[in-house]
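Below you'll find only one chain, the form predicted alone, shown as structure tokens.
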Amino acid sequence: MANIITRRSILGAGAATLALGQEALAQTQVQVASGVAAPNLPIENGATLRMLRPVRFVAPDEEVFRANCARFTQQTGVQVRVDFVGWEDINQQTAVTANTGAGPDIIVGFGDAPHIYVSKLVELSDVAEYLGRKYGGWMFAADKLGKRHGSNNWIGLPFGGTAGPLVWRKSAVNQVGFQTPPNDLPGFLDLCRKLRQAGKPAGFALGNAVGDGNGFANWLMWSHGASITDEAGGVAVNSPQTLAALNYLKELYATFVDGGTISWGDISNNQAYAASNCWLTSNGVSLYFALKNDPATRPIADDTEHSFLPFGAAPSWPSAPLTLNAMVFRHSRFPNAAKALLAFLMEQPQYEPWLNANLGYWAQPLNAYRDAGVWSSDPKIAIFRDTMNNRFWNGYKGPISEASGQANAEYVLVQMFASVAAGQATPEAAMREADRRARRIFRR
């Protein structure tokens, strides 16, 4: 999808949604620090910008985002083109842009991307430090993903993160004898077995899915005390904890929906849940609101609850937010204009209406926006509010680096678990192969 945004071309739907968001600002509870000086970013003569970002999961995301970019054009005269691409395509297009030194000025990619292409990027510390001072500081995952490891230099500007907690049908869980899904691994397995016996099975993605596949594989690892690396960044896949996670998955997978989930992408569980083929899964808030806003599926939404996946051996919810992380590329002829646009989009008049319009799908990276109206709009989405304070990240326990990002992009852990689920490898063989792949990536 592509759209040229000029001072004359504001999408009607986006403008209408943004207008509603602006009205909501009159009652905002967000506290903003006064007297914080913005960075000096004189916009280059003749500047035009092209931005690439992942396609929306809830329609107002795109509508308000485009309208906000149009407001920047109105105020600065800088023409902005925004292209929205599929989640599975964003990593590939980011790689092409970085490797060719041509293409978009800005890419809003996923969390690891700035750490993969750090040598190709413009530093964003001036913008990030300004926003942090003004809006109550950056939340844990934003600080972790925005800064280059071991430094205070910002190479990405996180826009928000989404989490995938458990999404479950209360009627089904209650029917098999549970009030809520257990927080321990044996209890959770017992629940899934009983759901399967009742003809209301669970299902979690084991395909090469950017959000759901990586999220489920990471949860399996972290809830068993396993990780792809140790604290120093050494590969740590081959461990008793990983083997325990693989053996657990082997038992858990037997309880999943008919046909299995090895080919599931990021939307597959949404479809299965909406069709009442799957009664427990993990997902962002988009599934709940899609059900809630369709009269045909509203009863499913009314029966839906959210809760954390079991912690297992982890001290807190073992989940890494899938994070939108903006980058400005060195090949851009207009780096000041690009940075000015990013700062503009994060300012309250633009960001809070966008956050509210996303209905909880993207959670804020800056502390001040924890008080945005969306978080009191529906008690069922409150679980998403502090997504960006989760203490896990892709590549945990080690530093975020080009290698950790690449291991995630190559689905090393996802494919390890999928090979066991499919019966293509024993847990021991799958672990050894994943360890070999990870060592090759980190050595490279």
The other form holds:
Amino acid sequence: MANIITRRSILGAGAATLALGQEALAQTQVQVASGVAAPNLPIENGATLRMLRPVRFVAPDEEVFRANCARFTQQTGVQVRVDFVGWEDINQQTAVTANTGAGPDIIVGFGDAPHIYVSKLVELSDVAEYLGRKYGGWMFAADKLGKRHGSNNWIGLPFGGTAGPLVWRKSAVNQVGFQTPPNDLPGFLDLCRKLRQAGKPAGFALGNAVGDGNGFANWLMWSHGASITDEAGGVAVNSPQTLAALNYLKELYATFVDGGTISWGDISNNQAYAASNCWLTSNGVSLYFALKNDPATRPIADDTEHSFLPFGAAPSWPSAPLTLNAMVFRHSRFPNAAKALLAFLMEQPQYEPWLNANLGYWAQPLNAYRDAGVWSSDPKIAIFRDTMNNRFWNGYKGPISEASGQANAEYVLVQMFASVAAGQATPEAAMREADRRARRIFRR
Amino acid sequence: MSVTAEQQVWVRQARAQSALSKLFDWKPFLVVMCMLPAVGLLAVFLTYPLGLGIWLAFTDTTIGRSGRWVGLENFEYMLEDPIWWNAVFFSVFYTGVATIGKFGLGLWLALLLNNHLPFKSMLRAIILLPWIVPTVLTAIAFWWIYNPQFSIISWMFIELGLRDTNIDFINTAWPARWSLIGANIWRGIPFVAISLLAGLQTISPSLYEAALLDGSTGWQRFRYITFPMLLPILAIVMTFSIIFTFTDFQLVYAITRGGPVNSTHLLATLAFQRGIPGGQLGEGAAIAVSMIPFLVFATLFSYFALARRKWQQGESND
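Please could you give me the other form, the form predicted together with the partner chain, since above is the form predicted alone?
And the full complex, kicking off with our chain again.
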């Protein structure tokens, strides 16, 4: 899908932008630091920009994003072409762009992408530091994913993040004697057992599911104090903590929905939850809004609550946000224009309407936007507000690298847990196999 | 006889033939020049990708950076990797069982359709349907059919009172493997059936008439006329079918993504997962290259074993 925003198309888009912008400004509560000087980015003569970003999850995401780009064109004369591509294609297209030195000027990829292609990227420290000063500072995950490991150099500009908290049916949880899901692991296991006895079981993906499967496996690891790597980036799977997580999963899995969840992909839990076959799972905000917007499932949405997955041994919510991370490529002939566009899109008149339009699906990386209208629009989505303050990332505890992304893509941890849940391997054997695969992946 | 002015001009032109022109008059050069575009196309579109794939298999190239030559390291790791061995096992098993299934049912359908049936044309068109439907649609349909929560088969069994719970199609290893083989057979039958039907229609009815006059049974007519006459096309169709099945990707990737716990990875899906989402282009290429010996063996076996002329003519092999 491609769209070329030109001066001619601004007339149409401009009206929509104006309406959205005025509405957003009228409702704004975002406090911005005054007197912060923007970086000097003289836009190159005749600049045009091409940007690639993941396809929208909710329709207004794309509409407002395009309108914001059109506004940039209107103000600067720089034409911007935005291509929206499938989530699973963005990594490949980034790789081709980086390796060939041709293609889009800007790619909004996922969290670890700038760390893989760092040598091909324009440093964004000037823009990032300016935005940080103006908008109350960057949140933890944004700082972690935006900066090159062990330095203060920004190689990516985090744009937003999403997470998958617990999604549960209040009636079912209350029925078995709980007000909310407990925050401790034994208590959570007890809840799941009781839900199963009541015929309203839980279910978490253990199949090769990019988001939900990896999210669940990571939570199991981190809530038991285990991790795939240590601080130095060495493989740390083989540990008593991992063994404890595997033994816990063995007991937890017995409480899951009939048939089990080892074949569950990313939408299986949505389907099961919407069909009232599963009463507690983890998911992004999209499930709630899909239920809320369909009259047939509205009662389920009304009965739905979100809460953190149990912390267990972790000091905070053990969840890594899926982060949009923008990169400017060195092959771009117009790096100043590219940086100016990114800064423009993160400025309040543009960013806040976009954030609000996403209905909580993307959460802000800058502290000032915690006060955006979306977070008070529905109390059930407030939990997503601080997603980017989560203290965990893929590949935790080590440096962010291509290997951490690869371990996720090859489902090393998911399959370790799934093999134990399926009874195909003992916890010890599953851990040794995961350790062997992780050592191969993290060998460089 | 005097030489005219025109003739003189002609003679001078003939003497002035350029070296290039002479070169093109030289037959071997002309042949090479005419072949060059075709050879160039083959080199660019066939040889280069294959060569690049083989080259990558000996490097540690990842999606983010160019690789270094690592020799046989990728292959050594592969031989120690239980997931690769599992993919080898399942690729061979999947290809073997699915091919037998497709040929058994395809031949049966072809024999049925070769008879004089009412609505024969319509039946043939219906048989072709699974082949016409894009593979990815087939995969999505089967993904729903095998869905652990919403399988129509599970629903029917429960409604009929034959089961209390949903059927575990793709949640454990062996049911998942058989489910994928079932989907592949369904998809592959039309190709076999229609190809064999074409072969059946080339057999002269006079052979059957002569056999009938000799008092042959139906089985004898099949064993001594139909089967030997069908063998040449059977060999070709089986060769193609083995290649298509062994290199299958879409059905498995869309339905199970190689799960549960890698039990349904084919070599093609494993190569893709390691190479593209995993970013290990070198390792992915090595896995893809490891398919070549299997394919060459399977192709040679099916082609030469089934295409022996003497066997086709009912004689023993040398």
